[in-house]
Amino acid sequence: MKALNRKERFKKLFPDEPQYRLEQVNQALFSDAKNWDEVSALPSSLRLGLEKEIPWLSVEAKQLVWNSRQDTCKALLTANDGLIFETVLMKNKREQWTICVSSQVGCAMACTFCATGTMGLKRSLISDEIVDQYRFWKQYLREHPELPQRISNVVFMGMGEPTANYESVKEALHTWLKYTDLGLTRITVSTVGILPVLKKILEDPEWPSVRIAISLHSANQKRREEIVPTTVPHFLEKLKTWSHDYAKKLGNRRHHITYEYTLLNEVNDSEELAHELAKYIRGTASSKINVIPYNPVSGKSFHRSQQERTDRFKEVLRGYDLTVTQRKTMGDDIAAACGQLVVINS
């Protein structure tokens, strides 16, 4: 049975409280208060009840590790059932913070280069456990005033496939959009592309139009099936059609699809595959590709593409008038970079 989130527990535990109390509770969670006792807007009797029945944070820090450059910090968080997952705080180019959040404990997608996939899927996170990754880092920053204080971006690029936890992710998005200063274009949901869910996003009037990034990794159907084993037949053609549907409904200058491409040495980084990728992207409704250097994972036989192969790959793409960026590797020395998140849960 799925655990109840705070809103559901509050309604169950305090059925006689007026509706505005729940709004006060939600506002308090994003205030400077450190616990229920500090929420003076609530009656003392309710504060006592909340203190007893609903934890201020749904997660607890088990371990924090800063990298050598002090621009990335990885936290191992423990949920109420004892399962552990990871979230990452990264300094961005604006000297503010981007947080990388997890949506599941483990992942069922089994991408062959990714450490998280080796865990399998333990369970999906409830909305509180997603929301509280932001709250955890906000509290941490308040306790360390020497650090920049603003979290300006959130990316769903941690553990799990966010669209496989659709309702909890959607609720977390709405919560952040309502109670923080994060805007729609400051949140990115990265997905391997579960086609029925991508279609649902376009049909769901309650899905907030945050940015979408598709983890593509190859524009060759056979090669993608080797890298992403959950790839369905005719995925690439169906994704191309979906991209145009997305552009018609949600696309504009600031809302565009980004295709993510992890470069694996002599696996998907050849000039031939670069041309194939470029031609494919030209047929979609987007022209932005973010290439990602592979980050080593223990037990995996993959290697990061040699720099000359990476440069040539990007050069080919740009020859097709595509926008090409390269993700800055952060936290690889503490296993906090893309594809490296993994926890051994007992």
The other form holds:
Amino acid sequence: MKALNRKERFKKLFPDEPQYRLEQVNQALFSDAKNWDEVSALPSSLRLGLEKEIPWLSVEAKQLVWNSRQDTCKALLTANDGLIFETVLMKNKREQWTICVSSQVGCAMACTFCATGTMGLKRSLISDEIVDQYRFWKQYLREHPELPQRISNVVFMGMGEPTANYESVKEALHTWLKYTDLGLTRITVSTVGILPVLKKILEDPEWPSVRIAISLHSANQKRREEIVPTTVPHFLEKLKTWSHDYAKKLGNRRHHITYEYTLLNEVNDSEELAHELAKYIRGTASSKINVIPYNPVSGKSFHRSQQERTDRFKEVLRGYDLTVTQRKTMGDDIAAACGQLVVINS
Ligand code: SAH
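Here we have the form predicted alone; I need the corresponding form predicted together with ligand SAH.
Entire complex below, previous chain first.
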């Protein structure tokens, strides 16, 4: 059975409290308070009740590891039921922080090159557990005043497939948008591309129009089927159609679609495939390509694309006048980089 989130538990435990209390509670959760006792806006009897019944944070840090450059920190978090998942803090270009959050413990998508896929899916996170990855890092930063304090961006590029946990992800997005300074374009949901859910995103009036990144990894249907097993027949054609629907609804410079492309040596990094990708992307609505260097995963036979192959691949794309960025590899020495997140849950 799915665990109740804070809002549901609050209503159940304190049915006689006026409606505005819940709003005060939410505000408190995003204030500088470190525990219920410090929330002076609430009556002390309620604070005591909350202290007993609802943990201030729904997750507990089990382990924190900084990389050698001290620009990336990975945290292992323990949920109420003992399951462990990961979240990552990364310094960005603006010397602020981007946090990489998980939406599930493990993942069912089984992308062939990804570490998380090898765990299978343990369970989806409830919205509090997603929201609290942000709160966890905020609290951590407050305890370390020597570090920059602002979390300016959130990316759903930790464990799990966010579109397979739609409702909880949506609720977490609404919570951050309401109670933090994160705006729509500062949050990116990265997805393997589950077409019915992508469609739903366009139809659901309550889905906040945060940025979307699609994990493409190949614009060749057959090759994509080989490396991303959830690829359905005619995926690429259907995705292209969807991209135009997206552009019609939300498209503007602030809402481009990013296509992620992890370069795997001699698998999807040939010149021919670069041309195929470029032609494909030119046929989609306005969009960007984000090339990701492969981060090694133990037990997998993939390799990072050689430098010359990577350079040639990007050169071909740029020849088509496409916007290509390359993701900086961060935290690979602490297994906190993309696709390296895996936890052995006993
Ligand atoms: N389930 C989401 C989030 C995955 S993590 C999705 O599929 O988009 C974010 C990105 O890292 C995805 O594009 C994913 O395919 C990529 N990735 C996975 N394993 C990787 C690895 N070992 N090296 C580099 N990128 C990887």
